[in-house]
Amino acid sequence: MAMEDPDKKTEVVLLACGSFNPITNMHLRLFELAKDYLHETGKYKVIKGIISPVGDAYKKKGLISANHRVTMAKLATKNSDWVEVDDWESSQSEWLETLKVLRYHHQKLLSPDPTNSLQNAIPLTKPGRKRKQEPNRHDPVKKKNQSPDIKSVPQVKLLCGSDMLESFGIPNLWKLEDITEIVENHGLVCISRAGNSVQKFIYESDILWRHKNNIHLVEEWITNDISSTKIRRALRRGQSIRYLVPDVVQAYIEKNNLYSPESEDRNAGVVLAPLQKHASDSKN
């Protein structure tokens, strides 16, 4: 029985979106915790982790340039054999909803085609995309498709902390239909502190409750309270951040003198892109 087990597993790509300002050891741990959890269910095989830093157009206070944030994330994952950094989102001239980034990466798995763009970032339900690409496929993929047990296209699941899940409740930050499509078509893997109130948050939301089987709550028993905000605060105060971020990231920050009281004031008083966009949408 154990022999045929791997064939029954659903392949998963974990996607983490966020500022990564800067990337910390905590961000990297989220991937490891999620992978362990999904493998322990016996139902999933995690084939890749993707870090997708947000673009500068997000306009978050203290957000330094995407170029630096992407470079630090790449340095941090240089030694990982499964987590990589993708700069597609960060290189867009305008802010993109997380759902569009999920769609883009799902699409990329359907058709590993360099011309892939936002135009292709369509809902999963749109038919016909995959069939068009079929001639370019090589044999190993075809073989896999013949196995009735495996779902041929890996699922792209959104990896997040409990703060992101609970941000679904902030007015105008997320569109209701986006939240629905994220939990319905993709799924969430949410890392939360043991005893955290995430379950209560899911219970209080009809949408999340309806799709709770697609929301994997991973309890973090070895707690890790590192946040990018605290890292920036330590740097502004001239305090050490060693062992909180990878050494290569610390060296890069020092070399480029990245976080200062001035950088923390970037975008001060500017409305966050999603709030701006959704507030104007609801007026129209």
Given for the second form:
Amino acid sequence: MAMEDPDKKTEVVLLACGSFNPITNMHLRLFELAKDYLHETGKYKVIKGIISPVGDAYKKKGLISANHRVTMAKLATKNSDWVEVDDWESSQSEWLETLKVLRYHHQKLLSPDPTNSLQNAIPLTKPGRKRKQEPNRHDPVKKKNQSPDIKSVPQVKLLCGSDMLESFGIPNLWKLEDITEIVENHGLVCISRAGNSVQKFIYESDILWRHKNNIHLVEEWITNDISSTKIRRALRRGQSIRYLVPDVVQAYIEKNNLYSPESEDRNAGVVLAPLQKHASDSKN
Amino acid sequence: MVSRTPLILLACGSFNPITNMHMRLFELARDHLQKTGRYQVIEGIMSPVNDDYRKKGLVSARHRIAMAKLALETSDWIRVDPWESEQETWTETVKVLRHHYNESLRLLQSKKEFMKNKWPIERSTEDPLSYEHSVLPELKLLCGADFLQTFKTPNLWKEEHIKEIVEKFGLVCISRAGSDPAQYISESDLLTQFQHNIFLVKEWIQNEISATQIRYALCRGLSVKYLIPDSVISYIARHNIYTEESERENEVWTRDGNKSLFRGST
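Mind giving me the form predicted together with the partner chain, seeing as the form predicted on its own was just shown?
The complete assembly is shown below, putting the previous chain first.
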């Protein structure tokens, strides 16, 4: 057994989940900021960035087809040598909890052998937890779980903005046990603007506070408010989005005429998938 | 049908280096002016300041021009002009405006001559290049809201220059949500008099990429990807432009404050 090098850095994969509707320079910036931050601690080495667009089953208002969103993200990361797009989440027919996506990528990291892909698709289930119906499911194969103490085990951390972190507080959006497992087993890298309220939010939550060493807060000094919502709004109004999204993304949007008042009305009145799911779960 | 006035946007600044935000200002301004129905924005000009400006951390104009060129390669209407940076000394803003305005007239005149020689028969009166109906282009200064404020700084501007800028040319002033440039205008009699020629554009998508912060990040080996174009990042790396040393450039030799203030941090 190899001796553990105390100076060895932990390898990290940054995973960003979201609508990416469309992807913007701000999304891409998050990766750069997170990587710089983690490297500066001297304890981590960021080996990969993964963009995982949410599936259409998320039912968010204005969410256009995953095909387009994945394509745009791929175009946007074409000349990045470390950030890539993964469409596993978006190709599932049902909405998946973020934790499941984290687990999937974590397992994939531990066993990169492609023949293990079926195993990678199956989340570890906790005893006693109700499993929701999942299509194309095979019998679960128990994977040997590596001890989290070993430093050489790479980690998959969830990369997000302060809005996602603070969305932990929205009733029925997240399961408490999911949040716990995310911060306990994986970790968060949260990018926010100077003067934000994230620290206060963490302070006010026992779960987050307990795992605050695994929640990395990165301050972004360059105010960068390029939200996808604003991009879509600008497009509806015939305004330019150049220099807010990569040129190739802007060209793709224009060519395919992606965003309109009609597309913004998609899923209007439909309950967001996690809200629906957690409401029905609690009924059972 | 009212024909639109051709309009040229001119932005002066250090562009040290050029950032996505600089280019964004042009896009915002164009959208706004086209929306008024009165203008047809035909060109955007970026005019990097002369090295003689002596601002702290200002790298050679040769590089700043080269970077701007790379950044604007994919723009079909914005270009960088080296005239200001090629002058022997620093040039007042109003003179830069005058130069580019005269250039645009010259160009228009030579186009008209060309057309006249090519097609001696009278052209349609709707053609803006028609020598029958020549709609003179307008040239407006594109700037941030902080620029308006600088008019108040004592001894920074000559009163007659401010007047010429707002009367003869005009301003297109981009500000972010939360700031109120209309207030500065109301506080100045001169600006109020020509407020019809000061276009206020609000940027709702906050994107404050200051070139100063870009330089700091570069000196510290931090990423600036997606804040400035990839081609500019490569150029900076290739020529090793922004370093701790370059930041100290002009530190001792700054000119008296009245010239270094008004361009702002860009």
